[in-house]
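There is one chain below, alone, in structure tokens, taken in the form predicted on its own.
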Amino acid sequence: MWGLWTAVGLVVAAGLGLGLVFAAADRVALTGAGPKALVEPVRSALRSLLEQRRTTLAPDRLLWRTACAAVPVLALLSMAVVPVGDRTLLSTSADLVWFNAMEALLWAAVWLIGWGPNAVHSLVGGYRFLAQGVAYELPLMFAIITAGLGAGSLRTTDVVAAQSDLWFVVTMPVAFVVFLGSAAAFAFWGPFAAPAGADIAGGVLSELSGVERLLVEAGRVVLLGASAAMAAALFLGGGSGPWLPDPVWQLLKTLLVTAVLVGVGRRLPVLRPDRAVELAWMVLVPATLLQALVVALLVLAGAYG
């Protein structure tokens, strides 16, 4: 019992450490702000367990407080299933399964925060991000499964292993663009950040203020890390590699995977709402469906050992 809160302990705070991570990594894109940059997000939330609650009128209180606390919940039972080593806190036969089940989880939870509310720029936002959730849920399906096509399992501390020659990225970079891109569209961040935008006021944000705000800003920072820790994992090979500890690997190749994704996440515009969709239906379903079928050529090939 003692080694399972442990466990526990270790992912909580693994998940609220690349959160901070990616916050500060963000804000350093957004601002050009040097060291200060780590502190901030601390301060940032600070100011928010001293705010005031907002509140509006005639609001479903139970669903709304309900969704904003489990955003940064499944954003951790998420990196349950993400390996260090050759271990994970939740081991099933059906890994991939379980995070692609949190996101969509998660899905649900924001569209609920625009809803609760009872307010019109919130529930706008809401229903610009169930759109976009239902689009690009089948893209990230896609990406997360062509990894375990490739190595015959859908246990991530399989698919690991299975790249002890080599990485997945080589023959899968769709699937690892994808997974990617779709992780930034469940968080609403960067370029698929319309659910939250200036023109609907803040949309899905724009009635959330004290600990909800903070609540959900944290989960979904916390899924960011988690997504680039898992895409670690899944694509460059987790923590193999020469002469560091695994942990350390795992370690470096996600702060590597976080660095990219916003290096270039916040080099790119705010995709219209209409367009955010248009791209994972028209572009992205068809992309990651031509690499599921290149993979499983590979794979009765024997490619993948």
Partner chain sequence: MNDTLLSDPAVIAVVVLGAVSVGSGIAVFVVDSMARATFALLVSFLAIAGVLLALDLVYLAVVTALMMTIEMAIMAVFMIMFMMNPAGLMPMTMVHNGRGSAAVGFVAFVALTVGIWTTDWPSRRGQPPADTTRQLGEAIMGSHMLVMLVVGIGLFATILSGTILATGRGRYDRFGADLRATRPDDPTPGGLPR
Contents of the next structure:
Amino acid sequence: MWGLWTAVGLVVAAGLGLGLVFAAADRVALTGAGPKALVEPVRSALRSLLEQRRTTLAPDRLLWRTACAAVPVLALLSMAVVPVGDRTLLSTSADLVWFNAMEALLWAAVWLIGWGPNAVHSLVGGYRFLAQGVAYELPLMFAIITAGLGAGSLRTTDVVAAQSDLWFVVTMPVAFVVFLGSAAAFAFWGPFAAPAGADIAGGVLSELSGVERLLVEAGRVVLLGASAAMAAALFLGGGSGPWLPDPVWQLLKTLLVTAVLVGVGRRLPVLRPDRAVELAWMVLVPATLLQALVVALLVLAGAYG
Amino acid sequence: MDLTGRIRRWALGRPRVLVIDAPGGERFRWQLEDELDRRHWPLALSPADTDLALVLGRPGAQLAAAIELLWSQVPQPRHRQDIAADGDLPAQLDAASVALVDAANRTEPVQPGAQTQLGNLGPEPDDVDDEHAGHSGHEGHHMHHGGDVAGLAMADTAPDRDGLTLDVLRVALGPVLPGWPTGLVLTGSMQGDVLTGVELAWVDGSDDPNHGVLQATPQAVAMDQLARILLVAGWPTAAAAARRARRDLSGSHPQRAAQTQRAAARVASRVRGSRALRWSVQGIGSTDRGMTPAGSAHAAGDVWGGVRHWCDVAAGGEPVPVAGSPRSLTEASILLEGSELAAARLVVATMDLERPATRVETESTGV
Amino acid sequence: MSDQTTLQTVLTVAAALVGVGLFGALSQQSIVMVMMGLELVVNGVMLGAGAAWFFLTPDLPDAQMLVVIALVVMAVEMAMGFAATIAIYRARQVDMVDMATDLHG
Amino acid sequence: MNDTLLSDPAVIAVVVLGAVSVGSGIAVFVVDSMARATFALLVSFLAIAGVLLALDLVYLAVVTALMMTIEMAIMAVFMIMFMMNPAGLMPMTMVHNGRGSAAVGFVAFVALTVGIWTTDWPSRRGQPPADTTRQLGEAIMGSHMLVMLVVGIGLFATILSGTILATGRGRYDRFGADLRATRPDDPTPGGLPR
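Now that we've seen the form predicted on its own, could you pull up the form predicted in complex with its partner chain?
Starting with the chain above, the whole complex follows.
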């Protein structure tokens, strides 16, 4: 059994590491500068530390600052239920719901980042994020629950164990794709970056500088990294694989998911939220429900052992 | 050099740049953007995100005042530099970079201004106080006393498209925004993110006598417009590709002309062929309402039509006769009425707006 | 603390939440604020049910079901409250309970 | 079993979280700003979720946090829509009958507290299950299925009636008086080809 502080430290390190990997991959895809761009996230972080925090006219400072600090904390908390090896820092009987709840709490945080500074673009970004959040919450929930359904448990370690014969992605492709898409939506990244879009001068990020910008940006990439690790655990069999030890396999799968996510996400333009939201309600919700139905029938037929 | 100094220099080695181009400096802006792309210096989206503010050309009095206000919101460390068109561009950027590190080494107690965002820059500094985002009281009904707080007027209410009478905010966009024609100011009311009562005006722009003379092929101009649209539409990788193609098109390498043409055509067909972009922008700014004269450059009348048009020109296709294509501001403001903020930004980015040829004193737009 | 004292303390907290919520629901003028008061009352109910489950009958799921029902009640209350607010506002430009009572005039 | 059911740190956590919950519950009606009131309410809910977590009701705790956060975030939008002065830039009071309401609230609290402290609570019956989430799930799908059926129908009815109450447009507005329009006439078209 790990000591508590070791475990916390490991989760924080794993979260930051995965976030850094994601940020580096993202920067390479974005700038096309090759491997040299890999250090850019570190450079940006240092630059943010050098920068002054700024304020705006009549902001709600308490809520604003709290929300900025909450984003990375929530991302790390969602990392706490991601299985590393065959254990998690926090093994509850409802890990999957925990992961989802942290993303829901992110709503409140991002909304407040948009609201706090009392500025037009920022507020519009907050509105966009809420609309996006409402639309993608249900598909995400159904996607996560589908994995739980296949395993017959909400515990992530049970979900990984249930895939010893067959990876869930084979029978749950829709849930897998929706999970990754929703993760991008909750981190307002890639095609779902409308809340921080260039058309609203950076939206929720438009008034952030210095440490606060660093916190929010770090939270976003940590969430994306944690989601990639979670996707590997929930749908790609976690650490299972031949020859190599489990954690190595898990890391490889996580890196693969990261690469695919970045590669696809940076190939697309931002989807305008008013259109994407209709797609989420009218297509993704029924699609994920059907997916859950199919998996439920497979469970009844005994397909998952 | 001590370690901290070295780290500081490294950290600021890729400063985020806010380019402010006084009208008429397009060609020079292209060179600057190419140089920034070469150095991988990212473009800033807002003052909060800015390290370096580079001012191109000679801004007129009103634009200069707006720049001053914007500059007051940039957090330390920061550096602002006027870039001269006839100077050595890389040398000037190197100098700016050094000056930025110097600024970081000095610890100045200057606080950035407590203004809200650059979206709030009105044509006159007095207007800034009128804009006020979310904190909206209902002046129009119940026992509320109206008035203003912290110099900010409370919001008013007005009928909206859902039949609810909700708050409206007075907003002003411009004159400096990413992907926005510098010097253009949009004033209007906003409910949620829907703009009404839109009025457009140019601030005085440039003092430069060579103002408005852009020596470039229509193809390169179209590629520039495409880069702007893609930036606003949120497709940074394609925007960078368009900027690269623009550089090659405006360069003088006759021996590589065929290659340049192929590259330009590739960028154009990538944008044209993007289903995601088409799905996102189709129907925005549609002129179904019969506002646009026939024969306008925008075949389908919407942003996607505009994108296709610019792609055709940028790919070197036959230059579509653009009879009367630069739209007047009045025409544009009618088109923007009732559109969402994002849609308005896309429509403006797609339009080839007519700039006043000489200095114009804008009358007060009645905010 | 003995178990009984702990239970009583937790229930007292629940009672305080109910009291504060009642005060809010009765005193506030804005419909949204009234709803917040009601939510606090239900919050107290949830806490009480959870404590009762843990300290009294952990072998039965009934108290857990009560928490679930409390959550559902809150969701329904929210949804219907906002729907009613929009309907009233659409008709009368009113979002305050005092003014809504004029409706039967 | 000579030990108490809750360990000492857990008791401390429960008491502190309870105090936070009540304190932020009071703050809801004290702060000027609607934004702060909404998020004070959220803090109150999250504190209760923390207590439920300490009481080993993990699923309920997490679901409470999830649902209440979403509710509060949506409430924030409504508050901006409908509230005067949501940021509290101008301090103002919007209460009626404050004294009477306070009296009612206080009397309710005192009555409940007296009841709580004078009752001789029975001792714990039975043992908690190994997996509380499973206990709840089996109840929902088994012995208490009827409750969940009613709740499900109730929620469905809420979705329908809420939408009908809130919307200002019916199908005649969208498809024309004779319902013959092939494409609905909406203020914003949305992303599906319809």
